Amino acid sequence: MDIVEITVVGAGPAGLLVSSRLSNAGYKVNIIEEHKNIGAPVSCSGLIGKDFFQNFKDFDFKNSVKNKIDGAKIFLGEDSFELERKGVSYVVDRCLFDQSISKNLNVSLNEKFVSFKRNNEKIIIKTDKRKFSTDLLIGADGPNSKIRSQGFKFYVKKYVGYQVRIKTNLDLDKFVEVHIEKPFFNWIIPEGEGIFRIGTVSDNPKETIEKFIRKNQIKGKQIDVQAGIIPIGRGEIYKDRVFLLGDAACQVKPLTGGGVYYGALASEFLTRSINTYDYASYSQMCDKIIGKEIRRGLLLRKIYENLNEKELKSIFTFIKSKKQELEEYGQFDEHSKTILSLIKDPKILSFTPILLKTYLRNL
């Protein structure tokens, strides 16, 4: 039997880590990355749970690991609240965590992807500087995915995150600070070393940004500027021989931004489902696993984005009351599971009208 021959558009982590698996499971794996170098330029917080090093224990992180959190101060204004847990997650330098993945793997860098057409037989890939053949084809090209623009049906909204690197003398060692402002919040993520990554996700970042350290007087050096885009929705993520992988399949949480571990666990589906010829289980697995957290998140954050002042404060106020609970089951990647740890409370009924209200203005 011939060798299966696939083409992975996208060096980022979800890339690579299907790459990975396919390879060593005999396929002959072409990789193609637009960028001069695996992991840059950064566009993510690097704040990745500690759910994906437990569940990809064989690639060794150490390396590219710059801090353990232990929890979270979040606010809302001036009110606040802490959440405590040990190793709930982990600051990354995301270069190095990227490249721990690509190692033993042949990236041709510095190619970008131009098109691609069927035949009977083969995918037709066209990059810029070359033409080639190969049997699939799997997209994990990011947020302005051109394999996911050539015929995939997909509801997508683009959000803008930024981030600068400071070194400065803030009182946050082990913890982040999340502070609410919609669309989604500004954080304060404590590298190590006297270094903080202080960020945001709006519809003006960097005039966000400045204003938030300006409010919270935060002086130092400024080290650069880390800025990507955020892609949320849902839509087909196979047909025909090409798949949609992370960023370019909106494998990310809607509440948050975070696409690294959804992103890695639809690379195993993948794997999964190339291995046993059954392509269209792609779909399927992601559907139950991923779909389900996705599906609940975008309608969580069609209420959020859609609450008014008054509204927000009532349910900050009732998140605030549940920190025990939330301590105790709330899930760094799994938010459907920490939301149903707190809709136990008999309490949750009052926020019914508020619920309903806020999804209606959007319809």
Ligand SMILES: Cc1cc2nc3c(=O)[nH]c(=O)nc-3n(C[C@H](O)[C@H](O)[C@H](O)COP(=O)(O)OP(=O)(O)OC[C@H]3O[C@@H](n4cnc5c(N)ncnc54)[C@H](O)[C@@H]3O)c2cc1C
Given for the second form:
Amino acid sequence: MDIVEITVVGAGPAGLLVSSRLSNAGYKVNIIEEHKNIGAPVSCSGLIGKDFFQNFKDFDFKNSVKNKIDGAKIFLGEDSFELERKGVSYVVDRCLFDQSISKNLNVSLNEKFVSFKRNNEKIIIKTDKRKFSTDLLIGADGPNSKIRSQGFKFYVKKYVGYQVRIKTNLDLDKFVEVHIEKPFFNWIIPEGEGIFRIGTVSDNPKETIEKFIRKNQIKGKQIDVQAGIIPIGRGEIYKDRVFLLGDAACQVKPLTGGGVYYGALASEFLTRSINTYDYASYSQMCDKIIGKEIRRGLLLRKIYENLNEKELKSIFTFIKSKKQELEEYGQFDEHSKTILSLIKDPKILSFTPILLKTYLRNL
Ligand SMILES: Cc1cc2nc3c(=O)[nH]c(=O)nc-3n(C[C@H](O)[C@H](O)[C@H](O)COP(=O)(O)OP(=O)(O)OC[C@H]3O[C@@H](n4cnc5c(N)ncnc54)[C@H](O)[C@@H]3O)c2cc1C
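To test you: the structure above is the form predicted on its own. What is the structure of the form predicted in complex with the named molecule?
Zooming out: every chain and molecule, the one shown earlier first.
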């Protein structure tokens, strides 16, 4: 069968990247986006690892890059250590970033996807404006994916991420600050020109961030508030001519909630599977590369969320003692490689009881 039409729901980075690749390969691609503008509203801290930019050199992101990051200061209460890695990541303006990918693409803005139905020949799409048919459907419709909710088997836990942009005076130019606080951490990211992105993931994010700002005596003018859902989980990502991609597919790092890079990698796998008419290979390729990281990340998240203060402190002290290895082998996007670099130390065995206990606590 010759595929002529592909419909992509969602003009976030994942939907735009796959649309760009498929359009270049000669497919007719319809992109539907419920918002009036691409990239807005922003619900992202815009910290993206250097691997993304190395892998997607054919897009011009110059306009969107605001700062280059050389490492992180990690805090647990008053205790802290620094990890230096030159150019490890970039801070982007997510609105301009998404717009850079959308160049040359025709997006139907202000149109909301409502539902789909399959028949033998086609997939019938209903939006708030029209009904039409398509050959393949890609659900890149973000963390609350409507397409995922139509018959995909999925385990997903949703966390709320929240950040404020503040114009202030902090002694932090090229390093991000990570303040460990369950279920994730609080962050300070220098955007440049005296603007800082200060955020958290929490059940009461507004309160948590206000408390954090007070405690750290950060004074300044609040420019913006950005919030959104971080979906953590895994499940079915392909079913009978319908694919899930990006946050809709929970292609998100379970430990940090970063999703741009995994969604981008998955968009390459999806393009390959469509080009070869081997649709099931999409799940297989994702599982091999991203799925493995997500499975390990989910296990580590379970353990992390169940650690008590004393256990967290002893693991933090161990990690702090491995600063050199982390600087050498740590990976921004592949957390399991980072963990493996620590596992070589026989001292890790002393944590076996803690790890087992915390895992069992969760069963
Ligand atoms: C506070 C916060 C901070 C974050 N920080 C980072 C970070 O620093 N680095 C990082 O890599 N990731 C970060 N993330 C995650 C990152 O934002 C997402 O992983 C990424 O945006 C996912 O891209 P996507 O294209 O899959 O989905 P999205 O960017 O969510 O795009 C989905 C699109 O689908 C559209 N849509 C949804 N439903 C419909 C519908 N029914 N009809 C039509 N259109 C629809 C939406 O309007 C949206 O434009 C953060 C998330 C949050 C909440």
